[in-house]
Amino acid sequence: MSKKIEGFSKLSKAEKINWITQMHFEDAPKAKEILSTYNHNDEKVQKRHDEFIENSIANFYLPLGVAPNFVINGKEYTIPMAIEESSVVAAACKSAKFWASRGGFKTQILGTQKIGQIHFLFDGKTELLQSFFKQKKQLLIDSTSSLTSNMRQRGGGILEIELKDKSDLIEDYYQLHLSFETVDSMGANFINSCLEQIAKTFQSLAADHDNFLKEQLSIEVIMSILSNYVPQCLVQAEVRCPLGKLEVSSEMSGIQFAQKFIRSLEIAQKEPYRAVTHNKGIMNGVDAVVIATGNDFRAVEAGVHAYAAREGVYSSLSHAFLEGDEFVFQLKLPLSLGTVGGLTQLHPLVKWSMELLGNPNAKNLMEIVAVAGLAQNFAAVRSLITSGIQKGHMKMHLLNILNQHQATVDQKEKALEFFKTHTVTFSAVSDFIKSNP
């Protein structure tokens, strides 16, 4: 039987999920009974989850935790985080603890621009499009006034508008790179419309341009869009504190903490291997609070890779060293965030975390998101010197695999208290499962 269909698009949300039930599953009253579960039982609020994408039937949910405790510019905060992994907010949770009575973390922003461009071909002398687009680049920004009159009533805009010449990579191609203030929307609707028409504006100017029409000369817009790629929209958050108060071990000193903390991230800066998967641990601690504000994580985590491989070698995001007699651990971050427009004022548990971080400005929203990315880098470094990765990780990581077993609410205690003083593994606790029926 084939499984094509016509017009799902206009079925009702019952229909879909009758006809996906009846076609994808063996048990189709089960399959339908697990939709309904996770479908609000309000229906104004399911309506709204609905309305945020197509073809909507059901929701997918994500543990929201908090990790309370940590200091920021001398403000406390609790921060949100929605992720599913084992020991991410517990890291966090230590790590904003261990800071607090040290000072706290500190942060800067080093830049607020984003970035969006116009491809286009050009098959005549460069010299004429230069000279063409300086006569011509007032009337491509001023195109845009109705677009940006509101934007530019809070501060933001068009900054810059520049032509470049890009010939040297594919036959013919230039591109008008433009530099954009948001303020505190994440812009991407702003910015896409802004380019739209500045495109169509360049290509009508273009066409009526007694240069081009001597030598039948055109432009050929291939496509107008914002890019993820934002390393003028940056945040540095930092932590530091004397040798004497770096006690996070009874085997190691300060210094020997420090030492070999520094070289683990030399490590992580050159061997891509490892900073891969030590960019993925801050990326935990980014990801958290970025989809708990409502924020796009697929955009944050292009632009962010993009960064880290700016150099020509993807290396590792954060950096540690030694300041005379102080331990200073540092993350740079390009993050383009929003608090106002899409999802911000729509999902109710986004507006709940920005109220929880009391409702922060972009600016502020950057500063939380790269502290709660530099305190998950630390406290994945801080066990990988000291106990290992497993060992933390395991702990969290066993309820999980009890429910995997089906285990009792009686074996479940017994398992929480036998793992206090026994290692971890899945094979370990299936046979405790089996020893204790």
The other form holds:
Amino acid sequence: MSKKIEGFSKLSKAEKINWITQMHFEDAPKAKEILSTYNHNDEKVQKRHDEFIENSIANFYLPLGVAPNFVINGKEYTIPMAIEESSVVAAACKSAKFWASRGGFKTQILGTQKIGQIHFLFDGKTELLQSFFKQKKQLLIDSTSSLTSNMRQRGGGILEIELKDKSDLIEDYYQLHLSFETVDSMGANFINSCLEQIAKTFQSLAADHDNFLKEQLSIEVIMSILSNYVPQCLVQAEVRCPLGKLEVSSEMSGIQFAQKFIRSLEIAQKEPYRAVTHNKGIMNGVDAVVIATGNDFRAVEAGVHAYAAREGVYSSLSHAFLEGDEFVFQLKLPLSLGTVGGLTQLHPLVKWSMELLGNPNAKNLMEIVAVAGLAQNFAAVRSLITSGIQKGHMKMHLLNILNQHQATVDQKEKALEFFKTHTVTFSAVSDFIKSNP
Ligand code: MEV
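Could you output the structure for the form predicted in complex with (R)-mevalonate, given that the previous block was the form predicted on its own?
In what comes next, the whole complex appears, and the chain from above leads the way.
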């Protein structure tokens, strides 16, 4: 039987669930029951979630954890983290505590500019286009005045429009390259609305432009869209401490630790295979906070990795070095985040997370997210160059393995005790369950 369907989105939620479970599952009632377990009891809350997307049939849960003891620019924070990976929150907590007693994290906003582009084709002389653009630039900006008025009142708006000649890349290809300040909103809708309006005005002004009419020239807009590459919307997070205070274990002095740490970062700078994993560790922290605060983690991921490759080779986002007798560890991240609009007022847990963070503005949130990334990176590299990653990771993963074995409460308690002093592996846990029925 064909599994194609017309008009699926028009079915009610119950009808969708009936169709999907009957068509795709051997045990339809069981499949239905799983979905209903992941629906909220409160109809209003469930409706709110259903309305976020099309064809919603259940909620997909991630644990929301919290990492206390962060000190950022002298202020204390407990950071919310939505993530499924067992060891991430524990690692964040460990780093937070370590650095809280060494001056905490310091941050700096290096820029807040966002970018949008109108990509178009023009088959005339570049000079003609340049003079047309110069004449009409203000009209283009003015055509967005009703769209930008609220944003301008909040201190944002369109910062600049440039004409860029890209005809060396593709024949007749040009761009209007715009920079924006979107204050506390991520700004995707604002930017895209402005771009579409400007593209429209640009095309219609071109259609009436004498010099173009004479030569039968026209502008063909291909697309208008923001860029998720935001190298000028940048934040830096840093920790530093004297080498004497850097002793992380009795087996390694502060200077030995610092040297090995710096070496491992040099490797991540030069070697893309390592850089990707190194940066993945940073994103463990970044994404968890970005998700908990209702921001667009796909946009952040895309922008961050492009930034990591900005010099032509994919490289580490963080750097470590010695400054006198101080160890310094820094992370620069392009982050386009919002604390108003989007999910921030709609998702109850996002609202909750924002309140936990003291209702930050977008700049504060950039700082917090960068700190979460740096903390996570410190914890990972620290483990890698000392005990190895598996010891801590598998300890945190123990409950998952026990759950895979459907361990009872009693078995779990005994196993947690036993594995305090034994190495956690999948087979060691299997053996333990067998010998403790
Ligand atoms: C695992 O999720 C992240 C790490 O691989 C990061 C790293 O290697 O730096 C531990």
